[in-house]
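The chain below stands alone and is given in structure tokens; this is the form predicted on its own.
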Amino acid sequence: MKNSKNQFIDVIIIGAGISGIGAACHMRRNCPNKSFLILEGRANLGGTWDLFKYPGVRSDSDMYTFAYKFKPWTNKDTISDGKNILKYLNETTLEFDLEKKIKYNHWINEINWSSTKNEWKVSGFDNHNKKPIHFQCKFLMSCTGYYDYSNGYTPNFNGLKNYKGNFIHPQKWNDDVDYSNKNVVVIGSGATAITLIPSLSKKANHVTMLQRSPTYLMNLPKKDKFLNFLFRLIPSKFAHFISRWKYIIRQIYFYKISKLRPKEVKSFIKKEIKQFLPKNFDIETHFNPKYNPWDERICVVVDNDLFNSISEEKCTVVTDQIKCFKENSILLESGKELKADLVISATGLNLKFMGGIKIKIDNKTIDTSKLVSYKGMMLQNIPNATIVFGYTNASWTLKIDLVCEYFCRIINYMDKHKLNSFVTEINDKNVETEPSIELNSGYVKRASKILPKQGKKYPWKLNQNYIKDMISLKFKKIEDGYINFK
């Protein structure tokens, strides 16, 4: 403690969902000797994985990359579902045993530097015992993800007062929710709505899957049969490397190819569900995106479940455009009108950066939005803190290793050279700028006024490559030109 009020921390880590818990495993692995906390504006670690309740929750990636690189993922399922995510997250809790590094209910609003005493003030407020919160550190991770854990984003669509039946956005879903026997709709064609309609179909009367357009889908299986033999045949540590190697690869691949040779990777992907369809499915209608693959994310469809329940009848997909709500309907552009017990809304997240914190530098606050970001994980003229962002085109989680080991890196430097703080700037006033998220969805483009940018070179500029982050963040030299030091 330096005072009585305010608690000093070496590290503070700002929430515990995936990657505040990595975050506090590689000080733990890391930086030994340092003290750190997690601060968790919620009553539970897990962050998405535990807020998110609805039918069929799963990770759109596979586990043998979503899962972190220090703690093999030795379940048999590839594509996991929530409940076993959580289930990683709170025995990887255990095994480093951080669950006394975290206090709940502790939700933060701001951070503000010091450049005399070279530290951050972290204040928000304890919602459990009602009172402000205040901690001094002298270094400070951000892992708050990257929406509103409050609120989803719903459209104003128009005459939903009208509507009598039943209207709710997933992040809002409780297990009041009643669907069994229901004809519902589920507006939307993101990963949510692909998560979710196999699952209501299972129970529901019927589904409609209503969208304003297509997305891109493919199917992977729930189980890769190959890598389960492998962990039947050798130690885990072993079998777990080749696993996450084997995806890593193919997400660079694909996602390259996307990129270079867009009209045949389109094609490919119809070519794949055509397959899975019936004979009179119309797929230039409901699968043939406007867009190029990987302008927005690729839907990961698991076993053939979406395409089973279309071809079993259980769920239709309807391409319109919605003109209104009625008593217990909704009314489309073309005239259609869908019979809707249960409605919904699957129509994406309101991105937060930081979770909304206000920061501040000696008292003043900082526009983040005017800001560039360096190697995907600090902000230029913000010191001694990182933002611990994952991948878009891949694995969240590959992201989030690369990040903490490197700040790491540089909190044992600055022990070494006896330094106090390091901050990134840019010297060259002429750096080109563009949108930090690569992807044209929606959710994006409401977020773009405040979201930082990111260069058009490096280290300004973010790879979406793991190989490159790998060697840039894990085996270049710290002192880079960019990065100075005190």
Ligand SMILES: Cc1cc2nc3c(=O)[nH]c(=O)nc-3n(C[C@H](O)[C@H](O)[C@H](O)COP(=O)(O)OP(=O)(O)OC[C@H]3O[C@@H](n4cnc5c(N)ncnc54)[C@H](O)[C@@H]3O)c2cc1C
Second form
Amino acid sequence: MKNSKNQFIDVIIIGAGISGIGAACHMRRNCPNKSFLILEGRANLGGTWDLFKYPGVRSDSDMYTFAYKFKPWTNKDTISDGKNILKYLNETTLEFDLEKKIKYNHWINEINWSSTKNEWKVSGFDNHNKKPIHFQCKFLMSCTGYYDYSNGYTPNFNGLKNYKGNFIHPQKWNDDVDYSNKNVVVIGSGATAITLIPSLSKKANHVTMLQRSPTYLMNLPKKDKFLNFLFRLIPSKFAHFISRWKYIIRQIYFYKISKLRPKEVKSFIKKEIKQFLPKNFDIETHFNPKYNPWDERICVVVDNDLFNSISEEKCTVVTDQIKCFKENSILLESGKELKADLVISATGLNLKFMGGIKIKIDNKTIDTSKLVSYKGMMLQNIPNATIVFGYTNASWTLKIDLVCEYFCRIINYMDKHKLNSFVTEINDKNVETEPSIELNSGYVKRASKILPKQGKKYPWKLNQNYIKDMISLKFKKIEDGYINFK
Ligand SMILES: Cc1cc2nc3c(=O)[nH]c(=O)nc-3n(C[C@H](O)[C@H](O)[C@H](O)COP(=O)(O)OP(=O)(O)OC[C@H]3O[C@@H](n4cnc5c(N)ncnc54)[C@H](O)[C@@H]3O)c2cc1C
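Having looked at the form predicted on its own, could you now put up the form predicted together with this ligand?
Below is the whole assembly, all chains and molecules, this chain first.
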């Protein structure tokens, strides 16, 4: 169905990152008769894996669980660089004939549900043709990721304007950034810093990792020899299945044991990394966080790369606070001064819910921070839509596959029963709520005011557990008393 001004489509997917491409594949596989479009704000697909260009950019998840369930990861690297992830996404797009379904440069800023028409109006701006855009659809899948694409997070550093060297946030990295033979300071201790430093160390004169507080680090091999052998032995579909379950079980076990026995896990992690570091390295100061494992995401070191940079004296770790920036250096609270030709502020992302899209129901703006999420995939009172959001304690994509499959199940169920809309509603007014992301990381705390909440019990509680979610989303009945159809 079409009209001259607005285009009507059964399902609109917003965003062409790993989630949006995955959602489109599930539409092809499970709802082949439905029309769909992907509206992507940028000029390329890939989202995160197209945006970040800093040296060494890679996954910190194993690729068997970060890849889709339905498309085997056949590359030999278990931990993959960004380029190969993007290649995998491009291959998927080709395989599922999605290129013609993606409308690039279509930045969406508002969605408005009409209760009389039972449809969404999706509005935005076509940055290429410089004109407003409008679409109408029955179902929406928001696959916008979780952070602000325009800028990363940089704290208000004292005296930064006095600094004469090059200062950059990794989100803005480009090929013009020259670090050869330079003294580089990387501020931060998260996944980005841990990834960047070994790569920079190869060409820089020296790299200093300047952290306010330590993070948990775990070493993983880049290649899994046993699984690579398995891929040669049996069809890749089966090898992928086995590889996924190996890493799913490992992750669930490690997360659970970290929560149950944090002290033991803490000392295990310390003992593990000690063997790769120089004898005189001060682990207690630099790699012994005050919080418990998995209170924040654990960072992955690959093939000891960071520890090798430290052992080869190409990288020094400094745990201190910044007092101020000077013309050519950073002065620390301890009085120590770090000379720097280049400073990289690996200080994190700015969280942004649903790509900043305003949600309206019958022209009335909804404050999403007051809403509770249902099964970690829909919002209370928001009809015919899913917010596709992955795990924070495991591979993002594991949850994406489950959510998209479930949403297709709902679409097919509604078709079968000739229904027009659904909405999830809290009937019990006493559902207690809590923050939806159970991590104490800075970027999560900064965003607590804009994110929806979760309830303390099913189905309002986020499981953060693939097996529990699989049972809930794959096998349980759709009609559960909380989702209402019309
Ligand atoms: C450097 C880095 C490494 C990471 N490594 C891992 C990892 O190993 N494992 C893991 O599980 N997670 C990892 N993550 C988290 C990662 O972002 C997710 O796992 C995953 O890539 C997110 O995919 P996505 O498609 O949901 O979002 P994104 O990749 O952010 O893609 C969202 C897309 O939506 C588009 N979009 C957003 N808003 C709008 C709008 N209003 N209108 C139109 N289009 C819009 C964007 O342009 C983008 O293309 C990493 C993150 C970073 C930054």
